[in-house]
Structure formats: structure tokens, C-alpha cells
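For reference, the chain that follows is the form predicted alone, supplied as C-alpha cells.
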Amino acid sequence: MKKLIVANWKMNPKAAKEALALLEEVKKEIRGIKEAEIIICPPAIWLQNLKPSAAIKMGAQNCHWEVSGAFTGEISAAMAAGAGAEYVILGHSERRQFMGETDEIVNLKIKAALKAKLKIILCVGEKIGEEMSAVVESQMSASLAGLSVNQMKEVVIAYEPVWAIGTGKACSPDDALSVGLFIRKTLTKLYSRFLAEKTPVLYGGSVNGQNCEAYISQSRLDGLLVGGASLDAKEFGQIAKKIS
């Protein structure tokens, strides 16, 4: 299976020209590499500016659950992957803290953008204090409601601990580890054993060019979800590097 390297620009770059510069920029610093599927996720409104190739595929940071109707501002799972979106990101911390996002809502829009062909990458952890096996348990069995055995095969699981998240304090390798068993262990309890080995498990949050490769080497999780680092070209094709 090749590693899966998640680009998260979130709300940058601040215009087109800057969007596809660092675009041209990455696709430099992975040249040649093989062993490692490469997914850029930038704001919408970037999506249909940035086209994906052999090397790079595109994804979206989230999508509404309904179809099309009055919600101003939103954009649907169709028009994600009309405008070249093979990916979209549910879930993320940040939807939830600062848009109200519940698991109830996470799993409406899996299921949208599973009928519009994306493949779903989900955001679950814990917030300082919280017991992580508890939180991660909750959101993944509500979150994933309904889903069938075929569904799942579209279904990529993101640990990314919200204390982590653009802090510099990266979840250790070996608590990495833990957790990535923990998600098999949950997995296997709401689907099967075979299930829980073939989904895919990356850990996210403050991953960067000098950490990054003990989350597969040490952690034996199989790709990275990349934040602030990703809008680095150098430093993310570093990271892209090390693990492929």
C-alpha cells in the first residue's frame, strides 16, 4: 500500500497566482517519487486553479451534506468533484470548534460525498484533558452510522490530536503508535478485523520535515495529514521524501 500524504492548506494562499506558484513549487520538490499517493487539499474556490496530474491529486477541506438548496456560502460533494476534488476532508477540529460541526453532521456529509464518488478522509482526536480512547471511539462509531463494508473501502481514518494541531507539540511516536492500534481495534469491533488492517490510518498535527518519518517508521501508521508544513514547498517535499 502506498503512503498517503494529506496537504491541509486550510485558508491559504490569499490569491490564485500564489495558490498555483506553490502548486508549481511542489510538484518539483516530489519529482520522482513513487511509493507515496500525494493529495492537496486547498480552499475551494482554488480547486478548478489547481488541476490535479500523475503525480498529484486534489481534494476538498469539506463539503455541505444536501444536494444544492439555500445555503449560502456552502458548496455540495458534486460540485467539489466536478471542480476536480477526488478527496474531501469531514471532520477536521477546526469544523468542529469553529462551525459547530457535530459527528451526527460529519456523518451526513460523509454519506453525501460518498454518493458523489469522494473518497473521505476523516479528522478524529482528543482536546487537552480528554480521554483520547473515549473520544475517538464516540466520533468514529457516529460519525461512520450507517456506512457498509463497500462505503468504507472510500474511507481513510486521521488522528489528529486537537492539542497538536499548529502548536509544535507533536504527538510522540510511540503514543502515535498506541492510538493507530487503538482505531484498528475500534475498526474491527464496528466492521471486521480484514476491514480494520486495510483502511488506511494517518496521524496529523504539527507534522514537519523532522518528525515526520517516525510516524511510519516507529508509529507504523501509513501516511501523514499535513498542515502548516504543507504550505512549504521544500519542507513538504521533504516530508514526502522521507516516507515514500
Contents of the next structure:
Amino acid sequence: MKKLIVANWKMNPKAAKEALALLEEVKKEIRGIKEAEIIICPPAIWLQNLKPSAAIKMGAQNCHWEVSGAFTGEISAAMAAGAGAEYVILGHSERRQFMGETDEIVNLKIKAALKAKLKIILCVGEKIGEEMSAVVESQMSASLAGLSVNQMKEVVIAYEPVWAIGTGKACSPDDALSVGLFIRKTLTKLYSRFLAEKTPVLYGGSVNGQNCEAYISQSRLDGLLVGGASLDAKEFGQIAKKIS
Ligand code: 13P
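Let me have the form predicted in complex with ligand 13P next, following on from the form predicted alone.
The complete assembly is shown below, putting the previous chain first.
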């Protein structure tokens, strides 16, 4: 399976011109890489300007659960897909924290995104002081409720402990290994061992060019979800080269 390297640009960069320039730089940095699937998730407003290529797929950072209607400021999954997204990040901790997203909302969004033929990157992870297993298991079972085995083929799970996001305090590779195994155990409980082994599991939280390799070699994960470091084309390129 190709490793997945997902760039979550969050609400960056500040202008469309900069976003276009960053994408061009990233394209240069990752030239020749064939062993990784690279997915860039820019702010939705630029999806249409930033064209995917053979080397780069595009993703959205969010979508609404309804198809259309009176939802000021929102975009539907079909709109994101129509603008070039092949993936959508759902359940990111920043949306849970600042936008009040619950597992039930994430579940509705996943179902809507699947109908629009988007692949899902579902984020799960505990806050500081919370018990990882309790949080991850309940987030997974509630967010994935009602999804068929077939639908699960379009789902990627990203473990992003909230305490590691943007803090420089990345999860240790050993802990990421245990969490990866726990996520597969939970998928086995919810579905089957076969599905658990087929579902890609990623790590995100203060990933950089120095620590990236260990999550693949030591933690045996299937890829990375990169925030801050994805805004630096050279560093992102280094991550992509190291893990592919
Ligand atoms: P950082 O890589 O900046 O810690 O962000 C991780 C993240 O939230 C990716 O979705």
C-alpha cells in the first residue's frame, strides 16, 4: 500500500497567490516520488484554483452534512468534490473545539461525503489528561455508526492527539505504535480483522522532517497528516521523500 501524506493547510496561506505558489513549490519538491500518495487540503475557497495532478490529489478540510439549503457559510460535500476534492478531513479536533462538532455531526458528515464520492480522513485523538483508549474508541464507534464494510473502504483514520497539535510535542513512535494497534483492535471489534488490516491509519501532530520516518518504520503506520510543516514546501518535500 502506498503511504499517504496529507497536508492540512488549515486557514493558510493568507492569499490565493501564495497558495498557488506554495502548490507549485510542493510539486517541484516531490517530483519523482512514486511510492506515496500526496493529498493537499487547502482552504475550500482555493480548491478550484489549485489543480490536482498525477502526483497530487486535493482534499477539503470540512463539508456540511446536507446537500443544499439555508446553511450560511457552509459548503456541501458535492461542492467540495466538484471543486476538485477527492478526500475530506472530518472530525478535526479544531472543528470539535472551536465549532462545537460532535461525533454525531461527524457521523452525518461522513455519510454525506461518501454519497458525494469523497474519501474520508477521520481524525480522532484525546486531549491532555484524557484516556486515549476511551476517547478514541468512543469517537470511532460514534463517528462510524451505520457505515457498511463497503463504505469503510473509503475511510482513513488519523490519530491526532490534541496535545500534540501545533505544540512541537509529538507523540513518541512507541506510543503511536500502541495507538495504531488499538485503532486496529477497535476496527476489528466494529467490523473485522480483515477490514482493520486494510484501513490506513495515519499519525498527525507536530510531524516534521526529523521525526516523520519513525512513524512509518517504528510505529508501522500508513502515513502522516501534516499541519504546520506542510506550509514549508522544502520541509514537506523532505517528509514525502523520507517516507516514500
Ligand atoms: P501540526 O502538524 O501543525 O501539529 O498540525 C497537525 C494537524 O492538526 C493536522 O491536521
